[in-house]
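Next up: a single chain in structure tokens, the form predicted on its own.
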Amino acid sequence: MNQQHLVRMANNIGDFFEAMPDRQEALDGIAGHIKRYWEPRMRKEMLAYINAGGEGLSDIVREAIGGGRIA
């Protein structure tokens, strides 16, 4: 899967949830959406991308899915 496509999709999800007034709810929403709707290989690739630096990911997405929250 194209990593830049995954980054773009993750950032779009982040943009949607970032508008929520409660940051923790936004973080949970991002992680939950990715966990529910992305297939395991997509999530695995995104985690590897973050571990390699995660260039281009928004801060909220990086925070939401870092640390294995989507594994």
The other form holds:
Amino acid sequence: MNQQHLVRMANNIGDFFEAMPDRQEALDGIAGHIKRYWEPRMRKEMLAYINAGGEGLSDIVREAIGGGRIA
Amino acid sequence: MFKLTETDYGTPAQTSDAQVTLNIDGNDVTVPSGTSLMRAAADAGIMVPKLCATDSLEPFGSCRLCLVEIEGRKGYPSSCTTPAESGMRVLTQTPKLQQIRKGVMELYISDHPLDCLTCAANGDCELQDMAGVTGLREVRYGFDGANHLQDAKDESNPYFTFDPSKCIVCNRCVRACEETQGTFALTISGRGFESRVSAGQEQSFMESECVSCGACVQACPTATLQDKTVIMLGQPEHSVVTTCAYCGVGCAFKAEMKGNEVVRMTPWKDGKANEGHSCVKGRFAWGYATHKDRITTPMIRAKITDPWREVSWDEAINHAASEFRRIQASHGRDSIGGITSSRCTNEETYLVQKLVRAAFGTNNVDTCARVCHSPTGYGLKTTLGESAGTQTFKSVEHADVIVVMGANPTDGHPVFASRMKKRLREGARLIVIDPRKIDIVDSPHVKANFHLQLRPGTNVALVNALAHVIVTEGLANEKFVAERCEEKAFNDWKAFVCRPENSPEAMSAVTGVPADILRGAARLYATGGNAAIYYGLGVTEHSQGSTAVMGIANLAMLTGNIGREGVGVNPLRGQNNVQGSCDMGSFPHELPGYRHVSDGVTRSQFEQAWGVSISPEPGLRIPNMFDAALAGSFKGLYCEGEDIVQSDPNTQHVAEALMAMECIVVQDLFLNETAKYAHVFLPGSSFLEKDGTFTNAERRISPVRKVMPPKAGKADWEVTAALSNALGYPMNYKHPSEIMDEIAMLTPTFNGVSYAKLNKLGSIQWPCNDESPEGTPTMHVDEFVRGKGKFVITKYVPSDEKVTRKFPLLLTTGRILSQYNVGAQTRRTDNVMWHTEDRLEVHPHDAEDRGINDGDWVGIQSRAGETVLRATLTERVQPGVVYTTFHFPESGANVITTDNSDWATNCPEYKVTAVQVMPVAQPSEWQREYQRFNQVQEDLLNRREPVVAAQAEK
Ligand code: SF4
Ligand code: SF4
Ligand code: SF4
Ligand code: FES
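Just the form predicted on its own so far, so send over the form predicted together with its partner chain.
In what comes next, the whole complex appears, and the chain from above leads the way.
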């Protein structure tokens, strides 16, 4: 999969949920959205990308999807 | 099956609750107050002679043929203009009336050619009928006096002829153009004997403002305005009611037939989406169905550089099946998938997603709604609880304030636009939110009260500013919000929109809309009475498409404009079956009825019914399929009715992805752009060749009926079933009605739908189930489908597509009335006379800066690619914005669009691309390469090995 596309998509999702006043709700929203709408190979690749440093991902996205929450 | 000629009651039906009873020719009749005597008589089975009246138009009272006598009243009032009153005693036939009518007819006929036997309207002419009815036996005046028999015909319109020698100046055409269509293209010029119908300022129809909707042709009682197909073929002998296969309005038509040949398509009076009206596409542009470019024999080839080889259906299908299985064996189950189109019927779409899930064993199925209205599905489901519009089209008759946002209804949804314009002429007020000055902003007898001409890509900023004004100025409907919406979500949202950065003053720097205009529009929306929002792809096709849809739903909830007639949130769906293709589960994450694949209960129902296990994980969406193809993990595709190469963004990326795949199966009418990359071609059937249903933008399920056998021998649903059987998953439907029965069984919102009920009711708006057995016109009446409505915070996030020194202009894209989507159908009709090429609209200032003149070739360059189009200089677009359509493949509009997409749904951001525009002397490199590739593919098609030879070899 195109990593640049995945990074941009994840950041766009992060931008939307970041506006939630409750940080936990935002984090759950990001992880939940990716889990519900991303095909497994996209999620797998994103996880590998994060593990490799996750360059270019916004902070909230890193926090939301780290720790296997979208596996 | 259906009546060829329907009863014409002479004047429109009245809806008053008050009833009046009168006596006509000795019969007591009770009718709603306001009904004309003519219509009351018709209700009693008495047809009063008439010429200038017809029940689609307000009465005019000019021909004097419909006179009656009323007891106790002097004179002979015309029954079309006289309302029925209680206790009236009316006579429709007396010796005196007979005499007057004969005299009237005599005058008409004295200026009318007597060539009835060879006239195209013979058998369908009201003048002829009236001559018969009135007992006209002689014409004393002869043809020696002045007459119009030598007037020249106007043949300029490709679909109908205007023969003024046959005109009786009844004014029906003029009124149809005004009342039904709302274009005001026709007038009666001159007075008395000199009076003649004229298009525009004595122009030909083609030169005038006429949009060729056909309403005047439909209304004309004589052969004056006549379909050219009727002139050529003669009168039809039977008719079948069906549904237009073009836009999301879903107009009902009568296909008027001679055997298996269509003579004419006339809008069906009882069709609830269109109430007897039509546009140039549905009414006239159906000739593509029999176009010589149709491919009617299956074809295969090993590589896309090989010539095609015609084969039998069995060979093609077995080949496709074995290729899919081979790919799965070496690359895994999820290495293949399917794509459906909104041009497919519900039954076809359902079947393809079933094939992908049950026979392929994957959730890799998507539909072209991905690239248009997927944000509508997401946004409305999240806020209101159902992925669909909330109203009927008729509801617009009760709207006081109409908001049109990112939609261009006079081009994209013409028949709905006519209904909307009618309401606007009655006094409803109009707010247009669009970067371009679209027609409805300023058209005859319709002017927008506010035009918020925002910068492309700033919808969310604008919607937030509207909400800010409504909340901070205390204009919200607090009672509605308190009763119907989630309290915490509302309070969070309220705190968000009240922030100063969301004020119109702050946001005007982003949107370009002056704060006072925005405030005015917000006040009007919140306080002007019933307010309805109609929106289109200008809202959804953005990186924040889903956010904007939620913003719109927030506004409707905030003002209580939801849950009754005249209000609501109304997505205008682009294609005929966008709603249906989404409803049918043609999504990688959803089963039919918008239920997520991870929902175990739903999944197990389908698993039980289909006898397979279904993956709980979402599959690939269309753009993900392309990325996976380029990454090497997606190798096979079954694509039915959709032209992804032309319609998806970043054409070069799409083409590369397809070239990286091993087996592409295209099922279509024509060798479309995608088929040029295909290995198997399965001939599709047009909407005239199959049974099924389409669901329009108002959730209305309407029947599509077969009027001729499929040209290639199989209807599309039969092809999918055959492919499934070849894959070893049996599908044994005998008729599409059985597919609908299965859909109904498995989908709660469709539980009550069946072909028998559709035949009985004509059409049904879902949800249709035990609670609402005849369907649901208005949604969310007492509570939202999700229970309480949910306000969602919609922060404005600027698009990544930013203007820079290198790309200083914003390109936005749209549609035109005469052409449809990728144009595969309409380009193969005379509709090209209105639009022969896609042009780039440029503001004169931007043109001057660049030395561009009207008609010049200009290169349009973006970060994704470059193409060349001719420029049209116009102030419709604002400085800094350019605009084009994408109806012709060689235009390459999508070569320039990027693969940015909506954050929630991956719906592409077609509406915002940063570009530079410069005069050029030759086509772009992409266009030259396209021409070359296209030529090669045409040759490979033309050199195809015919099926007979192929079979003889075996
Ligand atoms: S075809 Fe339609 S737009 Fe044209 S003159 Fe007739 S009614 Fe008017
Ligand atoms: S063109 Fe037809 S509808 Fe129009 S005034 Fe003449 S006869 Fe009547
Ligand atoms: S408005 Fe749409 S559905 Fe109606 S005739 Fe035109 S294209 Fe067909
Ligand atoms: S039909 Fe009533 S005046 Fe013409």
